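To begin, one chain is listed below as C-alpha cells, in the form predicted on its own.
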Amino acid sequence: MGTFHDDKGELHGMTVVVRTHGPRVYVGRCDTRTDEGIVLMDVDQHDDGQDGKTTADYLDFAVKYGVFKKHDMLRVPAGEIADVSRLGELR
C-alpha cells in the first residue's frame, strides 16, 4: 500500500499543465495546490511562440514525449494561474 498525502490535494503526484494569464505555460508534477498557488516539481515552461512553436504545438509534443525539466521545483502564485489540468486529459 502506498503513502497517501491527503493534505496535498487531488492532483498531488500528477503531471499537470498550468496555463497563466500571460503567454507562459508550465508542465510539471503537482506537489501541492493551495489558495496561495501551486508547487510543481520537475518543471518545464514554454512561452507561446518560443522556438517557433505555439503553445498547442508544445503541449502536443509534451503529451506524446514528455518534457525536459528546466526547474527542479517552481511555485506559481494563484494570481498568475488561469487554468490547471492534467496533461493526460489533453490526449
The other form holds:
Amino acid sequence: MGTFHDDKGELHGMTVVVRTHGPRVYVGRCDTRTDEGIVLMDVDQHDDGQDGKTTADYLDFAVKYGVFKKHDMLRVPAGEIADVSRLGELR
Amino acid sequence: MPASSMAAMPYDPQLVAPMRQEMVEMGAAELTTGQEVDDFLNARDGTVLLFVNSVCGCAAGSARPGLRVALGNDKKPDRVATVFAGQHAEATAKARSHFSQFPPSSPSAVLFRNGEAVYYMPRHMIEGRDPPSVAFELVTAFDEFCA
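Requested next: the structure of the form predicted together with the partner chain (the form predicted on its own having been shown above).
Next comes the full complex, and the chain you just saw is listed first.
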C-alpha cells in the first residue's frame, strides 16, 4: 500500500535500511530515490561496532522498535549505496 | 515560512477531525493535554492500548482499520486511548514520555500492562501492510498480554 505521491517512487514514505559499501548503515523514511541517490527523512545512522554494537545488533533493535533519529533529512549519494531494503521486511 | 516553523504547526483541526473521530468511535479516550495523558496512564491497573494517531496514509489505510478489527478480539486491552501527533503536541510528547525507551513514531501503538510498556508497534510495522496484517499483529499481542 503506497502513498498518494506516486511520482516519488515505490519506497516513498517507507522506512528503509540503506547499507553502504563501508561500515555505515542508515535507517530512515524514504522521501525520494533517484539515480543520484536517496533522500531520507528522520534518519539514524550506525557504524559497525559503534557503541559496542554490531550492525546486526543495531538492526535487530531497529526492526523491533524503530530508531532514534539523528537527522531530520539526509541524502545518501548513489555511489555510497550498496543496498536499500524496507526495515519492515527484515523481521 | 521556514521549514522548521512549518513543522511545528499543528494540522488544520477540520482536516484531522474525521481521523480523530474514527478512534473515538472505536471507544478510545481522546487525550488532548499532558494532564489527561498522565491521569489516564497513571492508573496502572490492567491493560491499556495507546494509539499515536497521525495524518499519514498508513494510519488511515492500515493502522486504524487494523486496530478496529483487532479490538473485536476476545482478548483485548481493558482501556484504549489515543493522542494525535501533529495536532496535540503536548499530549503526544507526554504520552511518549511514558514509553521513552522506544523511539518516537507515528502512527504507533503501545500496549501497557500494569503500567509497564510490554509491546510496541512502530510505523515501519504498519506501512505497506494491509489492515488484516496489522490486526493479526495486534491480536497476537493482545492474546499474549491481555486477560
